[in-house]
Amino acid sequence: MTDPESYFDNLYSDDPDPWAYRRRWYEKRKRDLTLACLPRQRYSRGFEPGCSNGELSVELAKRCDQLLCTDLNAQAVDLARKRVAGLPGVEVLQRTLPEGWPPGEFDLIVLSELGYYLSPQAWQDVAQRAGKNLTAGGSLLACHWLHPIEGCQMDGPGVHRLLAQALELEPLIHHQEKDFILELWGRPPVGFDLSEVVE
């Protein structure tokens, strides 16, 4: 995609709901299954990257002691806000990636419908900042759509390949449904010894 930021500046002038997360079952059922694959009921830092109109960061919020969000879009940025109003332990800010990638480490990052609309470079640099943020017994979800997005260099199996191999973390959940294909990866709490339990 040769200018994402138009392309997002495009669709949130005519909708601030562009891909109906508030209106379809599709988007619901998606959200639902993304929080039920997390295996903690807690986490104490979050990201969420690419968060656009913030209606998985509301229900990510009630997981996490904090939760940072952010998307390169001022509007999407701005209605995430909104939404998040109240909540205790939330920050939206305005970022790119991977250069907005933020420092710190996280227990819990979630890649939603994000890594097509990257260049594979772009999307492999993601992918190894988030391997090397992610704390011991922290878990990274990645979920991307299946089809062909007009104007993407890669589509979700694409996206879900690269995260695969750049990451260097212990595959957990692999979903797969006609339309979309949602990952967990985890990396082991400090002195877990997987042998233990996978004979």
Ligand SMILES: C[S@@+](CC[C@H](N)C(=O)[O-])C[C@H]1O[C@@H](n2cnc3c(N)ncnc32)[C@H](O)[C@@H]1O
Given for the second form:
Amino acid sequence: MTDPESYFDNLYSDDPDPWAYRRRWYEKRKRDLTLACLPRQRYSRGFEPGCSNGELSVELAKRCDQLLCTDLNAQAVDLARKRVAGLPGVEVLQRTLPEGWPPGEFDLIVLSELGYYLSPQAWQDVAQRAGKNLTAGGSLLACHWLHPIEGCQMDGPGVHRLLAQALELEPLIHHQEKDFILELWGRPPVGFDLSEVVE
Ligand SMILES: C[S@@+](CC[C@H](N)C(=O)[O-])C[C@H]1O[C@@H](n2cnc3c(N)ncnc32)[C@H](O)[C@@H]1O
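Right, the form predicted alone is done; let's see the coordinates for the form predicted in complex with the ligand.
All chains and molecules follow, beginning with the one already shown.
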């Protein structure tokens, strides 16, 4: 994508919900699946870059003590801040990946519908930072549309291939259907805790 700033500026100026996250059943179902795939009930510190208008952020916030959401687009940041207003422990910042990767470690990183907007080199950089900054026992979830997106150098399968090569983590979930791929990796010790009780 040659000029992501203007591309996303135009999208958000036309519609505050450009991918119809609030209206479309497809998106609600994908979001529910994303949340159901997270192995743990609670996370200490989550990171969702490319948070858009905060529709997934609201749900992630319910599972995280602290959640950092970022987006390169000022309008998206403003919309996400409004969406998560009043929820404890959530911060939304305007940052561009890969250089805007935040300091510190996370036990949850969610890379959802983001990778194809970056160049392969920049995405590789993101993957390396994500792998390095995931705590022991932490989960990294990625979910992407499988079909080509105009103006983007990579498609969803390419985005996930690159992640699988760059992440030195254990693959835990691979879910693919007609339109999207969802994968989850963990840093050992990983797995589902069968003794955990519902909060
Ligand atoms: C399709 S939305 C994804 C929303 C959310 N993660 C979800 O899946 O529900 C992609 C968002 O990524 C943001 N974005 C694209 N490239 C980015 C980059 N290099 N750094 C940060 N945000 C970026 C866009 O502004 C847009 O809001």
